[in-house]
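Take a look at this single chain, the form predicted on its own, given in structure tokens.
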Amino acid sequence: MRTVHYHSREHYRDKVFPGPFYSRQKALNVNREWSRWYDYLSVPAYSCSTTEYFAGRNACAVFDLTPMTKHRIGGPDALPFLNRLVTRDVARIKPGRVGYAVWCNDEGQVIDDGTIFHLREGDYRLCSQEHQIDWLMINALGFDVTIVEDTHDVAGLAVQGPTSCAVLKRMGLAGVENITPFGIDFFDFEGTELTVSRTGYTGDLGYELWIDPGHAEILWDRVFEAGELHNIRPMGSDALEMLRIEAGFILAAEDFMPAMQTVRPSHTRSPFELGLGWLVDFNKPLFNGRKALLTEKENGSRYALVKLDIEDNKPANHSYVFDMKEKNIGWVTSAMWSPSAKKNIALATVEAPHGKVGEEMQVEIYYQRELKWSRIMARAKVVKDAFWDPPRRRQTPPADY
């Protein structure tokens, strides 16, 4: 049996739609510049997105994680429907904990990322960056499972940075600093139930809560009363992919194409040539791709994504990656200058047999300079860790900052 939902929305009446939060967002947009994350507005800078950083980095900042696709997942044929789906054991994944997943096509590619909260036994909510619920339908033949589509119904905020612990802390949540990373907690709030995983996309010590959307709004100004003292920002998405870069954490769209999206073929990846090779569990049951990758990890990848490590200042936005020869064998997907590790860095993708650790690269960066355009090929070395990784993100409890 197989129980199928789309909390859908009149889409040919609106075709985006203000957020839970939107009127505590709209008064703090100083900017009143807005974007649209599917089927939400969201906000790429309320003021400043550096400010907006700094506060991920050495304070307190809040983003509006609504808009990203959830499912959530259930039935007898839970656990086994979910091992079939992703390259992970989902069994080590226990209740009130959560698990980095990534799901391919029977080609062992990857179709996208994101996290299976396991919320109570039997219990799941998949979440993910591209809209999921037609694969999920697909793959649901044969099992005894419900699938609900709930990206409408739950509001989601992420309050990332050193000072997170301590605002919850002040907000009441009672015993929030004993979330071990990657767990998941529930509170009462408000005649309803909050809950909280330490989880999110900055490689900080943060956490994401999530709520019914009728009281998104008091949640949002719970938080901003506890952090008052603690330098709370909101933040917009300009903001959270530095951070997200620092970490070294993928984007689909944007460090990989999802293998649904793609019209050629070889523009695909799986999940070696993304890195995530450690995602990929062999000595499970049976799922989707495994034939396929087992024929990769005997044959070798075609490609290899890395961390890059740049000489000079300048980012290397959209560069081509060549080796100490000059040939072309590769391109960054993401680059910036970091504020906090105060190197120009970026993640790119680079043929195989390239891509090991220590590896020295060139790539071509072009950038302007009051209209004028200049060239150079700055040195680069292949890093192995995060370019941001402190302590306090693994930390239990946190300090107080």
Contents of the next structure:
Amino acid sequence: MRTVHYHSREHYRDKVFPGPFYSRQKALNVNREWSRWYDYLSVPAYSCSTTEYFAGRNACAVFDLTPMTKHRIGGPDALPFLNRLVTRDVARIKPGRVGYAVWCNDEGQVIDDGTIFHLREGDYRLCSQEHQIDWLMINALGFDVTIVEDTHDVAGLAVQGPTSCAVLKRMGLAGVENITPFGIDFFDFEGTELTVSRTGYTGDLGYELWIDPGHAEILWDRVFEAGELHNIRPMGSDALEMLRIEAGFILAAEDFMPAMQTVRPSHTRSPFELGLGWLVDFNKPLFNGRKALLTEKENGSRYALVKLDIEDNKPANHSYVFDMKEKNIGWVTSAMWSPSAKKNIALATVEAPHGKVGEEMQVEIYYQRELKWSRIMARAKVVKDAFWDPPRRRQTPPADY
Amino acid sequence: MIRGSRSIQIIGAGHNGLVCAAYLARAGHQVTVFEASSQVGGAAITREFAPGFKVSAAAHLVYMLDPGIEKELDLASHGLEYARTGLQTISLSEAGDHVRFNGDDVDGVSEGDREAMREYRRKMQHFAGIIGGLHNRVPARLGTTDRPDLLELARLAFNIRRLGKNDMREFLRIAGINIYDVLQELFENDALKGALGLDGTLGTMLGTRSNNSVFCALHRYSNGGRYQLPKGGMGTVSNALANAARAFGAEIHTARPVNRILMDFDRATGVELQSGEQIEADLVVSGADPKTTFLKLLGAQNLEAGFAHKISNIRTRGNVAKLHLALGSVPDFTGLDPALSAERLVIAPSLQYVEQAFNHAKYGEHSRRPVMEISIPTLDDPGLAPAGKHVLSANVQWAPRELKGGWSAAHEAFTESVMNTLERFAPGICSQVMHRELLTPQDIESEFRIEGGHWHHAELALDQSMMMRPVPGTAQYKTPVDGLWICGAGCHPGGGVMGSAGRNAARAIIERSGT
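Which structure goes with the form predicted together with the partner chain, now that we have seen the form predicted on its own?
Shown next: the complete complex, the earlier chain at its head.
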């Protein structure tokens, strides 16, 4: 295992280093392109992001999520600590379950979102998009908790797509098909423990595999051996980006500014403004931002994050959003032509009171054809549900594809 | 019971808690005060430290008590009496070339310094007036559009602007800087500069060359800066406040320490005493320091994380030790007219001396040659000691709360340093000592239940003042926890036995606590 020695004078030389699957990724990375994801090298696309995307929707795609920030939280006060940290009721995430969560500062503005894995009674893993250890340590004051950032000690591999369950079964993970969505199970694997959760960032059937980095390569090999007949492919971050937009999942620093990185107060967002009001549980007596969010609930929010179904087929990246009277009311944060939904879709931020489901808007799309720029005003409609939400995502056991 | 009357508990019968109790009771609320110690007063008490010898155990001079409070609560009729008012300050010199001053009147310096003193005093009084003018006002909240807050901010800006062009420029120039530079610009005499410099550092983790030391001096002068000696010690002030509060109907219970503040869902609902008894109330007001109130009595688990973090970062490093000597006779300060021994005597013979005493504190050590502010109250108030005997009370700096190696190992050595220093200015004093007691900030912390043993509950500095005191979000005496208010020295305008925090808190509760 490779550890970052931040205190070493030479730390800057190896600030970004190959992850535990690097040898396997390198062999498959036809494009020879690498990007940086915090401390690790990551692959944007092994060969063709569209092919990788389709593997995720129609077969099985494998993505290295080791660089995602991971924390282990334990100790007698782990539950009250997490309950004060996040807006939802963590007591309802039972052992062996995973919950999506969002956490705020005292002003009720979102610092980050992530997942809470209740691995075993009182033993939690918190995964986050951004580095959170400072905020977690600040939160620890007055709680009897142990908090470790173990990003480098856990290798993570997402195995996503309709054939993912079949692949894992063929790998010998007996009973993996019985894991329900957001469930966790543990397996013996080559003399170590393999943790499997039915989670993902694709909005489809899929699993995430967690193992110590020393067993990363053999895990990769076994997954790919088992997946040969199921059309398994490695997937880069470009394809994952497409999958998550279709699923309607938001991304920190893309669809909203994390509060800790935001200088201008009006540029932060509350959970309500991100469409995450369902994660806010006012039945808890206290959590960070509770008072501010109560006030917001009473007085109304400033913004709404909406899913847009746009006419025309040109992706609306970076577009302004207008109401039907040509008044500028917001902007698009993520957009794509969705091959699976066969729709031109986008996530957008609009000013209150806009953003009601069914509301008609316009999107100003600039697009280029052979270097020539053109502009259209496309009609768009606010929709309620994710653009891609197949029944197999929830089916247990999943069908054998 | 009048309409709208509510049951209000006050934690701690320190002077601010008592002032708050008196004003709330006067407004018709049912007020109950719980005090941990067996007597009222907090750090403003008189107690015996040796058989037959009594002393003001922490604060020992009155120089900031709000005259409005004295009048409104009619403290004189409740027993407040002064043994003497208008004490002069004498800056002692080893050689006996003492400098004596009181207001503009200064003795023992050149004509140039006399002139400089008049200008310095004029300026400082003028600027201190701005700070003093804020004492009895609830600070404005920042970032709101509420009319009272905006008016309050406008008032502050107007008061600074009203200084006139030159003085406003000068105020803005010196308010945040260090007193060493300001005094060096004006004065020649070392002993005079030392004593004036000391005013910028007393009670704080500041040297004369530290930023904020001018602000600290202005705070000290902000209620006129006249030193007064209460008859019977500081306990007299507290007893008068307690009597006033009782006269308005407040109940005061001593020897009943509060264990924790009770919460029901998201609201403070009362207190649990150390006896285990739980008592409910409509509102709880804490006179304890912010760290004790929020992190010990309430618990960080009951606060949002950002707020708890800010509270935990309040600077509360106490630096003053308190020396009490029981003396067989009046000490003989070299070259000092015995008639002047009853004045406020300071050992701060030069700015260099003060700064060097502070240097140790920066590195977690106590001063080897400390600075002192000395009072021998028995010269005016013989009742504090057996006939013919005397009491010497001194604030001694610097004695950092967090001492390298801990206080138990260093207590004796520090006491020796203090006595040796005294001996140089009053030869023979060691042989006059019958009993001695030295309270380190650690002792002050445990005896008076003040986090860090800090006089002001929170360091007196611009970044912890006004709308930032103790931290933004609770500077209006209302805390983020519904039903919980604060009224101690950790609030605006700070400590120094002034009572303004307690009165402002009462006013805020009466005006803003809603229904």
